[in-house]
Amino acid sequence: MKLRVLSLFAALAILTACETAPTTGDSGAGKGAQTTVKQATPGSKEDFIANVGDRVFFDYDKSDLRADAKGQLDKQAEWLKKYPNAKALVEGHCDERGTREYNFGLGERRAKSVVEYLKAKGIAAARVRMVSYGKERPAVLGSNEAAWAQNRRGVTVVE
């Protein structure tokens, strides 16, 4: 008896596992297809890092922004424009080398950047802050080229 039961049960969460979440939209995959969308709520720190992007890299011992640096924080004064309300904190990030003391003045550096940027496209100083993490944030964890890139950042926080 105590067999069938757990027979029963264990169907029921078989059958329970399988059911598909509600979908909307046409994935553009044609016949009909479906996909699940979640929307991030306009304004949300959410909305920020899937709408806009959190962060911007650097090149090896440099805290001057690149060109793809600007044009990405170009899209993060518009979002902050966008929503007044919304406050900023600037973490500046850097890769495993180096000295704890000298990176965390690179990671100043490297935050200052992109304050100083984001204040030249208007946006007010009272809204942005920054903070040094030095290299004890790894976004990546690795002793090569390839995390050391992606360890090199600045990421705003929206807050």
Given for the second form:
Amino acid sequence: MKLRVLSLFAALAILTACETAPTTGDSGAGKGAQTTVKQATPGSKEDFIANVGDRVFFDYDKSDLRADAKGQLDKQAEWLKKYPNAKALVEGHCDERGTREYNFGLGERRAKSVVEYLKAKGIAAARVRMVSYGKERPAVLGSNEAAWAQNRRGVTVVE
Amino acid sequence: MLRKLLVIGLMFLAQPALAEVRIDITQGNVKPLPVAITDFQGVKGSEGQLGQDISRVIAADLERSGLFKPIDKRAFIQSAESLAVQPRFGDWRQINAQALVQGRVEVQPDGRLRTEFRLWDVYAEQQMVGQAYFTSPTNWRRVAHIVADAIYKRLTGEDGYFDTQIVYVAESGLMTRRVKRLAIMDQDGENHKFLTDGSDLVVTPRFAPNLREITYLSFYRNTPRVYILNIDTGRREVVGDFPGMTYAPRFSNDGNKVVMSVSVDGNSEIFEMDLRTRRSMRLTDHPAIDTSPSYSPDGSQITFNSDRGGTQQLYVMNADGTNPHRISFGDGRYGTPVWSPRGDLIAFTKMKSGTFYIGVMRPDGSGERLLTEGYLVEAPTWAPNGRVLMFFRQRQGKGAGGDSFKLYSIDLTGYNERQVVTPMDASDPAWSPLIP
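Moving on from the form predicted on its own, kindly provide the form predicted together with its partner chain as a structure.
Expanding to the full complex; the earlier chain stays at the top.
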């Protein structure tokens, strides 16, 4: 499920790159990667989504980082160090199986887990802000465990 | 602003009754009281139509409460003309009416509408209430609700709740890009109006006690903050100046304060903000999530939601933040505590084994009762008389998406659950106090 979502984002990134290609012209193509699959400008939002992965997932009513999440955030930290001008907004999200207000608190806590981890990996506090969306912005539709698992997430949005 | 209604009492004709008609609402499932609600009479121009409309709204209010059964008008024996002179109680007993409502509307020379009504005890053959109201004809719905409240109060002994409004969140679009707007309407769904245009995500609106202001959470500029919206001017103002997210606001019952959650470096604490001095006071200091605060009616205590005990549970503390103590000890998670306007109960949302419930318990945590359940039911709000609750219900769509969100009202006893009709999907209802 997770892989499918990531590949979907990769596809979106390609679409974006294709759409913008004519306006960026040759200079963009020259800077771009060697294959058509990796056209996202290095250091861009699209590059981050396609080649690093922008999200980590949480267990029900939990905000501590799972082992797979830490691996993902290591990659994010690495990328953020490589592009020191990039700033990020970390969004905390919840599934729909909680009350709205509590979920704002839980989303905030999840965002904070991500931010604290990135800071511990050497990213300056000034570069990462956070926001909680609670259960207001699910990533995928559906009222089942597979959908809920995708929606309990922390998303690092490169700004 | 609605014009003030002038109310005068009509003369009581009768002596005290021996055994007057009365609904005992201490019981759970009461048998609705048969009541004859006749068309209010008018003579000139639009008066007749106004009279019929007013009677229809009164009957609908009383019927919806589940405590009254308006009798089909086609069964009436005594004619309106004859009734206007004097009720023939035998005619009304014959169709099993326990109470009789009659009235008259008249547009005054100054343009004001005079609405007069009388409530009769059919068996005791006595007038129970007689009143007249003066207001602008455009206010006829309010007059109807006020009459319905007077009838409700006289026959149940408790205050009515029909002359009230609901503010809620109107929803549309896919869940992943949901559009949410604040909307306001009369308690019966009429006079529906949008308060925001949907460009910003908004949730959890709550009335100020004067009904002229709403406090709510808006994601304006993707920065979630508590706002106060003035309904008359349309002006909105952020509450407090906090670096982090603010959410879950509620007014105090005197309207001078807002209590809400403030994210302090990523952790939710409860703060009270005095709207007069603009000073804020921190009430909780705990690494847990502390949210959903709600004042007791006298303002001396606050119930709130916290996961300081491991999972989200209900707590009560003094209004200054001292003596926080847990009150929910049942099986499951608890959220959204709301103190009853009567002070005797706290309503909540409960989650257990994948099912959501709306329930009530006493402020000391005893006497937990669950009123309704579903895939997701959430956010109870009290009618001002503390007898009826409203909440929202999410129904799962088939497959991905297609979920529906609707408002429902339910009696405190768990009976008489009814959908509140809204033009589109709806959530986060807040019931107003009686309109001042």
